[in-house]
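Okay, so here's just one chain, in structure tokens, the form predicted on its own.
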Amino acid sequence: MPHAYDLLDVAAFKDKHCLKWHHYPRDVLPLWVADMDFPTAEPIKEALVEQASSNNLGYPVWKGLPGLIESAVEHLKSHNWHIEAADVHLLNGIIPGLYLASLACASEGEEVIIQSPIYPPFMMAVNETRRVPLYNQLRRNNDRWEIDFEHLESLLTPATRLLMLCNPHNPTGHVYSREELEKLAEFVLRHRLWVVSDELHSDLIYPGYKHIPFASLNPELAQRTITLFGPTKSFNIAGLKIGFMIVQNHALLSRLRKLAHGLVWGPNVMAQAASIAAYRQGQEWLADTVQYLDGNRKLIADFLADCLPQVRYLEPKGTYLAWLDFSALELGDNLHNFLLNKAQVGLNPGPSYGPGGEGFARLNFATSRAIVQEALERIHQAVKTER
């Protein structure tokens, strides 16, 4: 028996209007920005209907509806991460967060440690506050990526401040193990840097991992970080704009909230009522859907290993994004116009991730199968034509 995800409509979705669907021309595949085309959970549905008919459309409270903050610190303890109310900042998004920590923990001129390939606001976050990026690249080491410890002991200067970090990590989809954290923690601790981690994609996790919240492995270490998550990756809600930030250093809270007054609001209140039931009624949804996505990450992994293995592929550990290396083909600062103009696929162009992204695409197989069959397809025909 089908899943539901496999009626989804092509057709339909060209004529949604929304960024994902309307981008790039309508003869083209768009598997890019990071947006599901799965439909939303009934609860949160649900839940943005009755608000909507409660005549409550008014300003929220600074706190948020009642259970809001409530419902995000009890979905943190199915992480293992028990944490306050009082350590919660709401946010209308998680890119403000990473301004907001670009701000508090490094001055103009000041330097910080960005993971790349990495997701185009962590950079932007840096440069138009004029701070200083030091780029420190994941490896692949065989089946895994990897922090090059080596390289980043090599990066510190006096003016360091601050490290970014992205766990789930978005593009590549790794999941860092305790281990791993441990030995990024004991060197944030060592050279006392701040921390900001974007843990977003942390309920899109795949069996046999595990997500760690960076600031639950020891209190020193959550009195130096900053964390930012919330509903709207896994729940599929990203057009409503709210976001938790998590801080339990309350002095350096106290200055993030300052620098955010006036210039960074709050979520609105469908925002807000659609993470209560997002976390309080959504599960049964997201275990389904990570269920699915399990198996598109397989349908890639089987397709380019049969038909495609000049393009190499980790699957991702975590999130619905594939960060696919076409440095092979030899396409150079091509590829991006290859895919959309002779596979008529739009993805994510690799450079667009900072250093390390060269030669490599980012394809959301948020998807139906079907879809996600002929965008690779697509790309083996074109291939195939190119050569």
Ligand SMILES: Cc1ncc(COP(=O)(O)O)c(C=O)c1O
Given for the second form:
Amino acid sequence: MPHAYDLLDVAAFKDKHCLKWHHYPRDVLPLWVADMDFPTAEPIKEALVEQASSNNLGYPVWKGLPGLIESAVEHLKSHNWHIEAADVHLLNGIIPGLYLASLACASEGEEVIIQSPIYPPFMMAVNETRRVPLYNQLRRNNDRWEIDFEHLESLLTPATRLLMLCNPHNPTGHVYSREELEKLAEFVLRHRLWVVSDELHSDLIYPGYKHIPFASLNPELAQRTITLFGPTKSFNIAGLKIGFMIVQNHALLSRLRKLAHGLVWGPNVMAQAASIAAYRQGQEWLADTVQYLDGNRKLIADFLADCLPQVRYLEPKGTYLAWLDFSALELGDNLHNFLLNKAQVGLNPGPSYGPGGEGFARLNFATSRAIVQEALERIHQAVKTER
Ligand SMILES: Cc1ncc(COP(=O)(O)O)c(C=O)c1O
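Mind sharing the form predicted together with this ligand? What's above is the form predicted on its own.
All chains and molecules follow, beginning with the one already shown.
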């Protein structure tokens, strides 16, 4: 029996008013920005309807709707992290947390380590707050991505203050192992760095891998870490804008609060209602969705191995993002235009992910198998014609 996600209708998407389907021309298959094409989980829709019907759309209390913080605390227990409700703080998105971390943990002109290639707002947060990025490129070691620890050590100067971690990593889909995180923790503590750990994709993990919250490794590290997470990627509700920030260091929290004052707000009530429903009643939807995504992840591996071996791909361990290495095609700066104009697929251009992104493109496979297959066939045809 086909899965409900197999029956998604491209024609209907083309008339949907959303960024994903309205950025590129109509003939292009858009597999770019990190939204899923899947229908919203029923418990989330019900919670939104209930909140809208409750005549309670006024200002929420500071700690949010009853159950909001508690549902996040309970959720983190599923990642083996036991924290106090008082250490959970509300944000209207994850990106504001990246900017706040850059402002709070380094001064103007001081340095921030970024593991590139990386989701572009990491670099924007550092550059736009006039901190200095130090790039430590992830490197490919056979069947996995890994941190280049030697290069990491060599980067450090007396002005280095903050390390930015993205786990699971966007765009490679790498899920850091305990061993890697422990080695990184040792580095962080030895050099007395601050850390901001963006764990937004941590519920999108494939069988055989496990998400470990960085701050859960040890209490000393927890004192130096700002953790960002939330339901928006895993439950496909990014338009609602909500994020959680875990800060267990009171001095750091008070700096973050001062910087946020008047600029960064908590999430709106609809987002809060959706988040509670996601964490408390969305697990069945999530498990089914991850299983479907796993099938897409394998479809890409099989297709590329059979038809396009020139395109290198390491199956992501988490996320619904495929980081595709087109460098063997030697298209240089023309890769994005080639994919867009010749193949008519809209992907995220690799160079926008900073050093290490050249020759790559990011494909979002959170859509029906038929759409993923169609996109791959279009790329295959375009490559054959180009030869
Ligand atoms: C790793 C990561 N962090 C943050 C965001 C954006 O989060 P928000 O829309 O809540 O600011 C994304 C969006 O794709 C992401 O992949």
